[in-house]
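Given next, in structure tokens, is a single chain: the form predicted alone.
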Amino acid sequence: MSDSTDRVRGADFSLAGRVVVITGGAGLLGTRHAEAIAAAGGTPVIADRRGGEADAVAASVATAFGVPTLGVATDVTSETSVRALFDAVMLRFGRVDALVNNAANNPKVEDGASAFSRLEDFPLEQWTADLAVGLTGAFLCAKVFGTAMAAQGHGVIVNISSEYGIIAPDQRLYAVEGMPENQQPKKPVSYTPVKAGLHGLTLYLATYWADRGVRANTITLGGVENGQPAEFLARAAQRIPMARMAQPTDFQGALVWLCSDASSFVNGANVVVDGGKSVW
């Protein structure tokens, strides 16, 4: 058998038998992440503060893909809640192979909402809440699940970031014609620090447990089409070389790759999936 055949066989994208915890798993992207894991044969655990919706997504994915699933009500800002999630996963499956830190606040300003979004008016409590969910939550989940994966000698952590973690928001996208400048909506100031911080966390984790078989990587997502006004979609498309916003399924291949053995030597990477926007 040729060496080249051996290398091809080494590109193993299967997640069969692997348990993958997805925070924010009942949201738009979390659901698509779960479907991608299940389609590759994995067992997705849907962790979301909305327990009923987590259960519903888990049931739907189990029916559609014929794999075991679990939904767990989880507040990622609470270490007690995250440890309860870990206990539930171990009780049900006895193992955990990957963690996808997907939970985040993402205030919508595409519809012209501006009451809180401008830096001058941005409430401290909103800043604190956004960092608690998007960054502290990822830290707590990495702490609990990463420790367990290091103890077992293998595991993967994937932090889900955004293009606004590597480039500044183009605030012109959110402009409302005829609105006074001091009232124009803005992408909130908390969003970029959270998303940039997630890759910083990746870099730290990539070195921390590398000798224990735990890899950590980031997926940086481009903006996702999700019912925004047509004018907003057109403006956004003009700023993307592929001339469209992402679909929720456009990130699935990257996630499966990073969770699988096909990326076994990928560690500390930032995989940018944005249609080329950040290269302009």
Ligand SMILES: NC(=O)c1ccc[n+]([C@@H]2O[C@H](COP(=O)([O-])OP(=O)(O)OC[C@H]3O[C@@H](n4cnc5c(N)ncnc54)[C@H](O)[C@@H]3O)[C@@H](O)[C@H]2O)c1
The other form holds:
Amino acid sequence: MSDSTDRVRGADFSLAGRVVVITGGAGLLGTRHAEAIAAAGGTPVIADRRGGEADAVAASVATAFGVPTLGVATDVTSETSVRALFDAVMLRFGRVDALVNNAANNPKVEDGASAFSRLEDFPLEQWTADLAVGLTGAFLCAKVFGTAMAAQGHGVIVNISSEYGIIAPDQRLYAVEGMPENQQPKKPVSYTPVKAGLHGLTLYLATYWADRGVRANTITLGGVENGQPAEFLARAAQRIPMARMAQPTDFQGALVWLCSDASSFVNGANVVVDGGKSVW
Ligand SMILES: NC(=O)c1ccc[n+]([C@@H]2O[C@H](COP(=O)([O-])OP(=O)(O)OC[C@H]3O[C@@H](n4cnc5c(N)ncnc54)[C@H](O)[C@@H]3O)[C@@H](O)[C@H]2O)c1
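Now show me the form predicted together with this ligand; what you just gave was the form predicted alone.
What follows is the whole complex; the chain from before opens it.
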């Protein structure tokens, strides 16, 4: 059997025994990322500011998939906390193979219009907080985990971005009928800079440790269906060639692929999983 046949027969997609740290791992998508890693045989570490939820996700994924897991209360905006996460991973597993920078402030339609904030009134404190979680947090995790990966000579970093990192939010999507224009909810101004910046971080990391066996890539996600009002879902679907929003599981294949040896020559890429939305 040729090497090339072996490569597509599945072995290279396996994450057996690999330790994958997922920040924001207790959230809507972080949980799905953890399930995907576990389904591929990997060991997900759920690092989330909400420590109780991180433990709960770790426990349920371990039960469902029969793999070791770990939940760690972590604040990615704190270098001390990220170093404590690294120490906890080393103490428990003695290795780290991949880092998924997934944590972000991500206000959602389903959380209500008040979660959205207009540029005219957007508080500097919120801007600073959004950058701290989504961008500085990814930098700090890459610094701590990437340095260790470079030292060991292998590793993968996956930055979780959004369609709004490559296209602007269409604010008409969030419009509330009958509401005065100056009160209409908007996707926050911080979101696109954070998500575009994440791919910038990917580009930097992809070159920085390439000669040390560390790859870095971005997954750009389309908006996820999650109990939004039917009218919103219909409006969103009109803007997507595949005529639907994403399901939370739609990104799992891309994540496993990028964490595994099946993507061994993929470095600095932006894998867009958006049903074609950004093509229109
Ligand atoms: N849901 C979507 O439609 C969508 C679409 C595109 C991209 N994304 C991206 O996917 C990622 C996950 O989104 P989600 O929908 O699961 O969001 P979510 O809000 O459900 O989860 C985010 C998680 O991050 C955690 N977190 C927040 N601040 C933290 C900090 N300082 N340290 C550690 N953890 C922290 C939260 O506790 C939460 O569990 C985000 O990067 C988001 O931008 C989501």
